[in-house]
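Just one chain is shown here, as structure tokens, and it is the form predicted on its own.
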Amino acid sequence: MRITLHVARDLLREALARNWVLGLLVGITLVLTVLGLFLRLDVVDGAIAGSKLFGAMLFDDIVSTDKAMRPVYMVAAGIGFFGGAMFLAVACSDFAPSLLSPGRIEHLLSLPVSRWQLLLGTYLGVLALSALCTAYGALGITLVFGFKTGFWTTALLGGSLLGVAGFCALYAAMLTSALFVRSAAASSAVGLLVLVMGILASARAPIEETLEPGLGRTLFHYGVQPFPRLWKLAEQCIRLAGDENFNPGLTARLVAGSLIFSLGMLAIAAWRFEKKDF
């Protein structure tokens, strides 16, 4: 297991010196500094009085501020999710085939590593790096919110941080594929097929009810059967930030569902692997 952590170490070495990291962390600074700055809220008792963002009127209604936070944490959690999600899909698409170029992986397995710990390793990088830009980014909504409203919560770093959960499964399918064709866009197009088609195995039973029975109702129903259902999943997501109507029995089915679609990407990729030659 050192082993396999030393390979996602140096995944993150090698993410942190990319520029398209430190252009995603320099936007996010960004965006925070402008709520800092620019986002002015009456708060007076516990209730926010009035709102302005650049000078404009927001609102003026007075709202409790839990009231008034909530849907904001709610928002940035959905934005989160799906933003994220395809962001990661086309950034950190290039790992896996930069990992499998020629010489590089020859020069890989000359070492005293086993190609399981590789693409474990490899797979336990990408993952602690969607984590720490979420937490980076939800973290950051939080202090500045806080500490103009004095409103307190973890509900937003936890809704997105659950949301890591959806990833596993996208970038588990983009490790599979990088060992079949090794190609950064085909990677990228297959995380983004299966975000999409876990919105549709959310929405099985109601898209089935669309459609004519036969033979493409029925390669419907088992073609979604497998994909994790995501919607779903951003919904407790977003549920968990707004701190609303929150199930965390339905939610660890989700997870759990996530992950079994994770690991059995993972299996294939790891047949691939092994019976693959350099």
Given for the second form:
Amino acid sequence: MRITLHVARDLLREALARNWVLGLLVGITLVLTVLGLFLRLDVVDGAIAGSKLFGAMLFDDIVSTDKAMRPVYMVAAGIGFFGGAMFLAVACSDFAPSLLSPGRIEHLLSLPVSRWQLLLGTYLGVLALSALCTAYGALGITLVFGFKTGFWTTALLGGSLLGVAGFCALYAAMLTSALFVRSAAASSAVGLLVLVMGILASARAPIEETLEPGLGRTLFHYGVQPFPRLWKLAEQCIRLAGDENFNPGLTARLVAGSLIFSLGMLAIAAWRFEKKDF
Amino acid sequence: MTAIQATGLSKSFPRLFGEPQPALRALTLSIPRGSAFGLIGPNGAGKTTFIKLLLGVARPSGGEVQVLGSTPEDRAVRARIGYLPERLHLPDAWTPLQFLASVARLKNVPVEPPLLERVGLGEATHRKIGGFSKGMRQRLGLAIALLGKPELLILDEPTDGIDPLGRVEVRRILLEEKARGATVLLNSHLLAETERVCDRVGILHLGRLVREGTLQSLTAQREGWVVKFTGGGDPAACGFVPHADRWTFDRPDVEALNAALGKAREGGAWVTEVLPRAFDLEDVLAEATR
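Alt. form predicted in complex with its partner chain, vs. the form predicted on its own above:
What follows is the entire complex, opening with the chain shown before.
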């Protein structure tokens, strides 16, 4: 495990030196700074009396703080889940192809490192990176609104963890695809495809009803079955962030689905990696 | 004691259409511990494939290979090998010290900053690798290969991109490593470098080991003569081949040489110098791969 963690740590360090990661962190910091400096919330006795951004009035209804904050956190969770997944699917697409690039993979394999350790280390490193980015954004929003309104909640941080649970399925498929075709574009496309299939898998029953019985419906039924239900997971992430009808049992099953899909993908990746000549 | 023992080693790469492409064909080779072995051959001869099989980066299609007494899959064995690939990929945003530390952690050996000084990167320890020249990158690769005092050094074109003075330094380091007792496997297109560092040489051609032996035994063959003529005549008609300002005679037997010389003299040529033809590694390679 020590070597796996070294590989993950090295990947994280390499990622943090890349421009796009710095760009993402700077972007999140800018949004948080704008919210922190230019959003004015007038809180009176636990209720928001008015809110202004850059001095312009946004709302002047008197709403209790927790009620007012719910939709904000829900929107943030939704954007974080889908926006984060899409951004990371593109931004992290280069890691596995770069790991497998000539001159690098031969050197890594010449070291006393197992192939599965390299694979797992890369996977964990990317997951740690996604957790770091989403946790940074979620923590920042929680702190900004917490200080401004006095309403403190860890719900958005919990939601960010569900976002990472969803992304782990995407990246497992991306990593596996890179072992078959060493291409960042293909890897990214596979990640986005899993996201789309995960959304379709969440609405399998209603979509099936719209299809004529026969081959098409059967293909759709079995085609989307292996994919984790990512839309449902996003829904629970949003509900958790907004503290609204969150279902822990269903969420546990959805997270388990995402993890099982990831493990399946990683098993294929490990099999392929062990067999592959470089 | 052998450092590398390959027996009937073969490797073919599958192709989408048609027969698999053979890269190594039944190679049998033994490299003694503590020796410096030079692997030479034209492009596509199978040298890099052989190195990949030694490191477990690729798996053999047939035969077997033992490295330091075990298989390349054995992680404990790989910890005792230092390897410099032909084109080492380096993280541009890191410093050499950071990269050295990272590889040291993976090899589970202590970080050795003096290694950077040894390869001539003492001044660049804290500079970003992204700003390094090709030669500096190669020096860093060499430092990485030397980490942990490996028992076997496998170097693929170690002086590629390094300036002539740097090459002398690299050669000195390789000789020091050999003196320490390490086995050196050198794959280089620079034959002069191989001649200066290695005591044994193997020539690969089309996946086959076509020559193997000590440098002396390979180059000491007198398979011909070099003759200098003055005057007229037509030495070419007597079996001599023009070579710069001299003529070569490719048959080794003295009787044939004297007969040809006699014929040339009859034609009006004067013999001013006759020397046995001294073969260097370039001649051996050309002859072996002809």
